[in-house]
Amino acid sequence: MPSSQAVTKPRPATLVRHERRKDARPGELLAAALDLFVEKGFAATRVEEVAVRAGVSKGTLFLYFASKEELFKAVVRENISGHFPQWNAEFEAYQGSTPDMLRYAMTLWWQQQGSSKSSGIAKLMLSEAGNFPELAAFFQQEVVQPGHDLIRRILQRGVDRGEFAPIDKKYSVYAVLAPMIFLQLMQHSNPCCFDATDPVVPEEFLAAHVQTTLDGLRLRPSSPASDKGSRSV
């Protein structure tokens, strides 16, 4: 007599692979979208291309993302704005001096963002944001403002600890941002805009810029002569 207990047949390996791939599809779609957005820009990228590069159908893409705009927002969150909680936590936990913190922050930015494909998103926004005001507002809210706030907190930490001179809170942020924007543009621009005979080494460039910035930020003890001169002005 056959047993009344159902015999579970092993599932074909192809089915298991298919299910694993289905679970991975959002990540594959985001990776494909990042590649195409950076290569072609937002306007020129079609969702059909993203689906083909990810190896899924257009219908599958729309199961996860309602529109190309929502797909782009998910790419930004996955690659940039989703890291701000971690970066802010590192700021809170950092025990060293603020000059060392600034060096560390710039090095970490290059390792995680500047040297990665996601750095092309900044160039995309600079060139296309005017045609897509909703995406521009989204990028301002999720990337630009949190980034400015974090840099401002680093600089203010230096002032509060007596390591930096009082600063202009509005414009000093751009002194830190400038080399980051430059490197992102350099990474994704025609090389004819730069000196091919003496190429920029990003790590060396950042180190030099941070040192120049720190030389300008450091609080220097004033001498009696300089105090007297400042009072006479």
The other form holds:
4 protein chains.
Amino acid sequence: MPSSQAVTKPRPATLVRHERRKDARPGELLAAALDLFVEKGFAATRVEEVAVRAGVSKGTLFLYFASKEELFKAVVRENISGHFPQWNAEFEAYQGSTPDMLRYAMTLWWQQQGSSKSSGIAKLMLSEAGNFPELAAFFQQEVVQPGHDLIRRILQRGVDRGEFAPIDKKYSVYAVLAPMIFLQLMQHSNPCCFDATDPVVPEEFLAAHVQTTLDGLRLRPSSPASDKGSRSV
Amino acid sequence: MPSSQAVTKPRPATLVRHERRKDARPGELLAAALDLFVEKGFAATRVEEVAVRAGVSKGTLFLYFASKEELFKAVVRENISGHFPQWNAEFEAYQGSTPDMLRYAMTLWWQQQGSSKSSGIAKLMLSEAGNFPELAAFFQQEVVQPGHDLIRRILQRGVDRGEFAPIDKKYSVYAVLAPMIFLQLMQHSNPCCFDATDPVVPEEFLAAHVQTTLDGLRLRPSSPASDKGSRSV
Amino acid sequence: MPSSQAVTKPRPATLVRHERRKDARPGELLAAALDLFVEKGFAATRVEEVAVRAGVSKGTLFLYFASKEELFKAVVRENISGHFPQWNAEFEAYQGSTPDMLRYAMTLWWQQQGSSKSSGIAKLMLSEAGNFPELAAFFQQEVVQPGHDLIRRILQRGVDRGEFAPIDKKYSVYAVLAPMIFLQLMQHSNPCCFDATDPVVPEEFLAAHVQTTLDGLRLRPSSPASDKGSRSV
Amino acid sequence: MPSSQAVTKPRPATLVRHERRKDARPGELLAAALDLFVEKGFAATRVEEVAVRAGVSKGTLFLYFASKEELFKAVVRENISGHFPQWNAEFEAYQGSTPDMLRYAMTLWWQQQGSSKSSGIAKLMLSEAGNFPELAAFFQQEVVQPGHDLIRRILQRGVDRGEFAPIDKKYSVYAVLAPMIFLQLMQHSNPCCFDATDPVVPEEFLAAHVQTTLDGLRLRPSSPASDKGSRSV
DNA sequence: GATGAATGAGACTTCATTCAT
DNA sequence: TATGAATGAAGTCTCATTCAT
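Now that we've seen the form predicted on its own, could you pull up the form predicted together with the DNA?
The complete assembly is shown below, putting the previous chain first.
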């Protein structure tokens, strides 16, 4: 089981072609797999097509990945869960206010994930998780859990520092998550349901949602019961 | 030389029970198909499983539906598009204010569609449309188009009666649609992404969204047009 | 096993419709089956299509014919082998010269069989006999054998009466048969191999062949060895 | 709820022997297919049986031929139409008299095609063309058309060189073709219709027919045109 | 007698996975 | 390490035949 945690490192263009390709195989396979999984879904993607797009034979793919499911897991690690150590470290060290931190987190997410093909993987899981329980468990453990944890830590920091009211955390995590899920869907779904509209500008959409969320979370000096709809997402 | 005699194949006169309920069959098959399509998606649902769940054999299914795709279309007609005539008529005859009408439409939608298995079909199309172009075209024509049209007519009524500001219609249709799509997903997606939160109460969620939308749509006596992006959902 | 030897008798048009249809069922089924077997072959003809063309249900067909093969046999009896008693009787009683008799036989064959759909059945057997050994045996017994016998008796009569030379009979039978087989094929085969020509006039074609055959058969007062090609078909 | 895990399916590591003879496979499959198509016809031949006879599994066949129809086309190309370039070249370069050329053509045809299994393919098309229109079109284009063209060119050469009378060409083509079709049938049809006779020696049969045809075609010094129908084969 | 709903073996085709080279 | 030929279970759909009504 090749762990393939090997985040593609840029490589000097001076190497001999054959040698370059040889070492790059797993990365090329992962890139091809990402493309195809996002484009057609997990079940509808054929491993042979992945291999062909990566310029290798079907047999070679199985040399690096024990099965189609392992290939998928590697794609998830390469493109999503592999980034958590860095993200966690980055936010562990964050110095500014928590509202700024949350805004930054959303911005970073959009730049690194939401706007990239990675978001197609998350969207795919929404659809196919039911048919592939093992993948669902893996995704839950490697992506959903750490993601929730990270958000929860940010929120907890806000509470601890007196910036946020000490509200229910599960609910708040979801409030942060909702627009992300929504954007992932919009990016990768059948045009007929979304695109026939004025294009939603994702950055603005996110900004608005973060603002709304912050409004809801912020510790207010004296708050009469004046919130109603804003909390329900 | 395998001498065939390929046709005559005497059947053992064992127990064969002809249930003989012609009129009930299509409905039972459609119900089973709806269940399974929603549960596993179109591609991952096997026709034989549909047949078995309906209590008949594989061949019987093809007595009523010419192919798996036709079965799916029939499910869509039975559960979604077949209701449009009634909906259209109902809203054609609606007497109250347009804001009330919109609220009523959303409530009705949730009761009849959003909260039912039908919404799983729409969710399924988001994922699989790309792999089944003919189904995508069918769904676009039979569901998406009429749905957009109906919403558009409601909005136009509001504008015509001076209740709504004459804003861009495509955009407004989408503003109405967005929460519906979101709820459909929440209903039918991998729990790991949604349910690990306080349950969102769909009715409240919808009510809040309708209220927000109405705020945006309402014709205001004197409005210094100073918001733009924030309105995007 | 309904023997269906019932050569369709013309029926007075005075009877009640329902009653007429009831008694006519087997005949209508046989007619439909003949059409379809000739048109598409045995294996490619679906029993349901036969039933539909006859205006009855699939179940009714199996009421009259135990299987698709039995249906085919009934078609053969109805259209071909059922005529042998009459033909045999007619030629038993023939009074003229044997050459005339042979000419008459060929003419009769063309009128009653060669030019009719029956000839499609014989052509069909050429193609499909290998796949349906039981049908092949049946056809051999009910059609080929009696046909050969009839021809052989005619030829023997010519020899006995001193009109034909006492040549090998098997060979002569074949000489008579060849053009019949050929015409059956031409009638019912893929146009691309035959029809792109000046139409062969079957009657002339037959006449020429009979003449050639008679030339070969005729008892000649003094024959030096002057025959060569004429005898080889 | 049959939880699928639909993809991963560990295979017992039992005996699997990869024969590994890529280059030989297509030929072996084509040979097996030729045998079976000739023996049972197109529709009645099962691809699995072809594969088994070639010593491979069902899936392997589809590695080389995209469908049963493509397999059939490949058989036709391999055994019949692929030879046309060579035949055309050979007759383009022919130096002798046209009557000799025609005799040679028939002899060559018998040696290479008529007496081989290839002729079973042509016989098969007579029966099944109607049920497989795409195959019929293919055969017409790849075999029938070039074949007619070749014969026509030979006849035209005879006319041009003053060896043949300038008779209608379509008709003459057919005169040449008829015995070939007849022999193909005799080779591959139900014995009951043909073999119960003294065996027809195909070479003699062909020779006789060619002679007859040549008699008809030959330019005669002074011919009071008094024959017409008798010439029709 | 007549119907037609129901059956299920079997056809073609796909594709993840294996393994000799 | 890399290949790609080979496998075979599984999926969709067909159709002769049965039998309750």
